[in-house]
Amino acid sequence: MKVEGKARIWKNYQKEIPDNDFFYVRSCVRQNFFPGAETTFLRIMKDELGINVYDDPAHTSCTGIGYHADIVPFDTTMTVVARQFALMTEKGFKNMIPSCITSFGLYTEILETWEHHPEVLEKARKYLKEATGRTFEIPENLSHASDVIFKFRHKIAERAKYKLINKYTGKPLRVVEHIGCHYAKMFPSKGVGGAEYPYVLTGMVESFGGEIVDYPERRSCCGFGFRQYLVMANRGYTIANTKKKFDSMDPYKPDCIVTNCPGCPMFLDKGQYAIAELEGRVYGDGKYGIPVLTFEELAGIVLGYDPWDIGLQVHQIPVEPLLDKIGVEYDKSAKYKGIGGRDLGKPQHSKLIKAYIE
């Protein structure tokens, strides 16, 4: 293929993304597992960039698992959703940028449904103005927290105290990035790059230093699956699916993973400590996993926030010998202590993998 050919296909697969006044939506998932990720995301964005960003107490969940997993009808989440978007009107913003990739990929699926059948727009309209006495305009602009991080990713470069560089040997360190299906799959052209070649996570990852690592299963799902991990019985799919990502990308040696789902980063993180406690199995060196972060939280590392102040200690799998090859500062001790020097306790130890280091 020519290469003017290639740039016009690559084309395509490019978004606009805004340069400022975002109407940020947290995520329910990403609240409960890595707590600290939204507010690294927000302090980067007002601290670092200067960039305006409304994060709204009055907004809810999106509805999206229960809906993916046929428990809330459409007509429910279209309405749901209708009220985020006149929160977002409320306060004057046009930019939305949600942090969850189900509530970016349920939101996208709305809007497509509206833009195609004009009658279902109206009806959400109408269910809206029955419910909350609320009325909305449609976003001019929906981009996924991580488009907007990718946008400014050579800003932060700019910025960054620390690179993507061993320390040790001065090489790339070896990333891992693992695009949540939600982003790039059901609908490829609202992604940066598409499904099979997203740039989004490659792009920071390379902004800030690193060498992305290429392997059999780099596409594959993490396993979560809506509809087979909240039925016990079927969970077993999940931890299989995890696993045949490990072991496809363990010979390639990477020192981290990153990831731009909620889910997936709990998957990929606490399901070593699954595998190793089923089957006997460590990945990654010196028995202790491979890191798993969030792009927030790399983002955070490289600018050189406070490893506990971002939150990576609520990771099961120890970030401490990502954060030595990189030259991170720390104070071990911190690792467990909240607010006021609060004890908040270690978590058990794994038989093989080691929980934390003394």
Contents of the next structure:
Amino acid sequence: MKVEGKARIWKNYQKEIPDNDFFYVRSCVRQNFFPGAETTFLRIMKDELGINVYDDPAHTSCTGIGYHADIVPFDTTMTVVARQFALMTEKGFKNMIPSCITSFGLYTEILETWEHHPEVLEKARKYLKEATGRTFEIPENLSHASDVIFKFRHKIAERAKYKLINKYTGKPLRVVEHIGCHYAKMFPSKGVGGAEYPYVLTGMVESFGGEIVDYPERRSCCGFGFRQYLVMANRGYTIANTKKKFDSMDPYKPDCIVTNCPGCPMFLDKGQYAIAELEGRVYGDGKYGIPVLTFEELAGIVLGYDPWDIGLQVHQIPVEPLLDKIGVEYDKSAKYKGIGGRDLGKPQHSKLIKAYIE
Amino acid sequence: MGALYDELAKDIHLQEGLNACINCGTCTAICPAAGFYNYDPRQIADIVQQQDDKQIEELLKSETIWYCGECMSCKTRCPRNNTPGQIIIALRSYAQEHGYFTQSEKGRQQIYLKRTVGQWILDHGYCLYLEGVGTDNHPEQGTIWDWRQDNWTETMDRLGANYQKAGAGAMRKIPEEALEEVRKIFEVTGGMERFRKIEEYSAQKASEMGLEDEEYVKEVYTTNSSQDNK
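Output the structure of the form predicted in complex with its partner chain; the preceding block shows the form predicted alone.
Expanding to the full complex; the earlier chain stays at the top.
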């Protein structure tokens, strides 16, 4: 049947997300900054949803940050990605889920390029064979890890211990959703809801009981800009763009921010600290800032996982005010403990924002 | 039209990123870099589509092509399906392959990116490998980063990572055979050649500037003349 009219338009905003058997590729940024988020993702997949996810020790970085910092040529990047596809093929998987948005965007770009330029695909096959002896199949489905959590959001909500409801007021928590630029700005049809109305995080937040905050700079970049952050001399670009977002969202009084890109939560979290140090401005309540979560952490919180198992202690902006609003039971004194309760000391408070609350 | 443009036009990023720019400026309106720098992606598209080698050469030597953050917001909004961000990737590639990049302050920064991100990929299989990369170079990482650096392995273990160990997991030690395959891919596909060119042209420039290697890298990492900041 031919799909016409509004149904056809709406179809462009839908996305097919498989329900099982995923080959997982990790994110360089998430592994360094939020390793607990990836641990939590796999825990939810396996323990809550009973989904088969394979985590291959032999996969590597996709080189995406190198590609967008322009030191790694496209032919190199696409062949490294082809190697990841080869590992997936060898293990008998057809669905790939990157943890990283830069990877997701890059894999999408590579697949689109191969589709439009078959000679480039042939080149990738030749390069990979020559360098590694491997061959590969193109994935039947490429979804971001946040797409999979989105798909199972109702099931997660059914199993949830907590709702995103402010226990003091009984009202839904007000959540800013921030989508990584490379999720759908390059290839809108590849993201849930497209580039203008991405629904991937909104759907999660609404299913978990929260309310989405709309604000003018909702779709603007967190400020990473690859070389713009990585080189100290350029970092004004990053902090200026981060500040633009916070100045825009702050009047709407969000209780927290949730992100699907691994880099954005780092910039939105550390950015608030840097702006406080530079300008003396603290967003949110003016005291502790606006807590920033990854989508895995958000799902982990509602499922009732220990906040220190999912990694909320590695955020600069303290999460305790948010946990208290939700009514999460947790042990404040265990925040900075290592395995077996080993004492790892505590971070220093910054000038204006406390790292933890006694 | 010119030999330089013809060479540049072989880059798939230019083929995909430039169709026919109507100079509407929508890309500039949406661009995070244009909000911070005196930077105009519309002009980049316009100059390149004129195929005038002289103007393109000026671009390759300029600070301008290094201001884009490759967020690709321009791709979503262009009514003619151009992507100035892709044109930028083509120009930056060309600038590095032919040595123009050392003629601008921002272009010279490529050596730092190659020595960090590039080396981390080859040595460890990760774009970022941040144990020991502290708040001296990244003060905005905050007090929590100092605590994490002091307790890097312990916090990795606490959060279920598999830091520097064999087997699957976050920050695992990627097997040597896998790293060897990645290095071979870099060799076969021109990645290693790109790295060698960045090193060679940077060494020449360092010598011209009368700087030792270490001084040069520090200089490019920190110098910001702010000439185009808004």
